[in-house]
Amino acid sequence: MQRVEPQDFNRVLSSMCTEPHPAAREAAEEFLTTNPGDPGTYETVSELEQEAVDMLGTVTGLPNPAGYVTSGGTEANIQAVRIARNRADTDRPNMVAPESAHFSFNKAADILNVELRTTPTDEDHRADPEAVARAVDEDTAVVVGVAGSTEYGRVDPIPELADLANEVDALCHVDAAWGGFVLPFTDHRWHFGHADVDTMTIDPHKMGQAAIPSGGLVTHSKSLLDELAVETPYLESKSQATLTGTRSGAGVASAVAAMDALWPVGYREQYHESMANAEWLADRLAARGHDVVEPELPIVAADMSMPVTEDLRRRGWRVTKTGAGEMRVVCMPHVTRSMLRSFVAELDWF
């Protein structure tokens, strides 16, 4: 058979995942064949998948937290949804979310029976608390915010959403799959530590520069992990809260590695330099008489015909629109100011 190889990353401006770390990626290869799902069996992966919650907490501004790391943001929020459903006191349990929440909530709700509640967001694609606050009532299980939000790089009001999940008695997760390891660099409120939030969703596999597969489900509670708990009688260990039994090490030992390596001094450069990435960008591109959505995160949007992107595409390009049909640029490590200078070169021949 052909040896087939893997796409490079030199003209990936729509990925929300990058390169892995050096370190990460020899950590993954280490443990491959190492299952934390059977933590009793395999120790040393066990201790190490721990390790990185911890490492997770302190990123979220959590002493203590309970949690694991997941396949990825979709797996983080099923679960997050999951406890929530469980733990909530009526038949018809509902979840409340802005227009911005990530695809997996429409699986969460579908695979559930939790029914979705989507709300508008403002001018600047955030969540509305008004709205958010029209929404909920009392079979309202959680209350979900976006903090690094897919399109364009918001951060929802978080202490006023976990504020309006306490008054019907719900759980306020925060999907900080993308931002987690960006919103540390800045001003913005949106941790544990910032307002009463319940469960975090944030992945090394993005910005974190671990390998695939890397997410994570952070809570303050064990008691709420264990809403997910089911028997697990063949193995040493007793009971399980994933979702996915059999899962590699390569994930955790990844993460852990990629932590160790780059928090916080390594991820506050690479913001820095994401950021200013995303600003030149955005600079050009207006210079050059596009409506510009202008970057909070480091994600770019602008207005871009149909044809263009195309044509980008077609030269190698991979570039993605937002929902209302803006090009959309993620300045992930991998992506250079060098990259993006031959990225706005080749636009100019439009």
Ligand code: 0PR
Contents of the next structure:
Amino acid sequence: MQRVEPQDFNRVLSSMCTEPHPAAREAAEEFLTTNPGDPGTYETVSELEQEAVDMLGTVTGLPNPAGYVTSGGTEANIQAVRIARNRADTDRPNMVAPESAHFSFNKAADILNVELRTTPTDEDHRADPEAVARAVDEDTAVVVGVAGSTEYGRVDPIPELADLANEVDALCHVDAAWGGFVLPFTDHRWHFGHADVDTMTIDPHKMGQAAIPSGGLVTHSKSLLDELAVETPYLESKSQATLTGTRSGAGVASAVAAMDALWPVGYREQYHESMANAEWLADRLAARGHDVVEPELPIVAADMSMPVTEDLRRRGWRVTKTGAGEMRVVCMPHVTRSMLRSFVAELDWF
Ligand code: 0PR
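Next, give the form predicted in complex with the ligand, keeping in mind that what was shown is the form predicted on its own.
Every component of the complex follows; first up is the chain already shown.
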């Protein structure tokens, strides 16, 4: 086969994934042939998975976490809803999520036959606890909060949402798929140590700088994870909680390698650098007369009246639009200041 370059990150401003840390890349390659779905056979990677979960617990303020390394945020969100549905004492379960929640919750609702009730966000794109309070009832299995939203990088008021979940005996799930590796360095109250959170999504393959596929589902107790267990008669292990069967050991090993290398110093430095880049870009765009959604985490959205994504795309840039039509730039680790400088300079062409 002719060698093709899989991805040049040079002009990618749209992705929530990034170039893996060198140690993560190496670990991924080393563990390519292992299958953590069969822990009786592949013991080493299985031990590594527990290490990964323990480290994710450290990042999310949870001393004795139970969970596993998923294929990504979608799987972790689906499984969190599944835990809640299985545990709920109702025939007509619903979940309540802000409209800013990722579309993986629509998939979860469809697959699991759980009614999805979306609530409006406030003027700053955060979940509105009053709207959530109006939507929950005794059939609510889970209340979802987003910590680092896909479009605007906003953090929902997690303690309030967790209280609302508690009131109706529902679980509280936090989707920190993207935000989980930057939020520890902010003042936000988002994790298990800050509120009565039951389950969380946090993806090493996004801001965690691990190789794809590496997502994370973390819960505060083994009994919650056991809601997912099915019997596995012909494996050495007796049950399996994961959604997929055969899984990539590459994701597991690279998650451990990335967190080993970067937690907490490397991630902290990256957060400050990415945040400074986001603020710089927001300032430049505002100076050009654009309406900018002030970045709270390293995502910039700006009402670009003029250069549309297709024009930029033709020039090699990868940017996406929000549902409302704003241009959106995710300041991932591969997005450097010089890259942003050339981006802003090129805007002058339009
Ligand atoms: N939760 C949140 C908050 C997310 O932002 C995403 C992905 C997910 C869950 C789902 O995660 P997985 O894609 O790992 O299953 N958000 C990005 C999006 O949908 C995913 C993405 C990643 C898009 C890389 C583009 C890209 O180049 O926009």
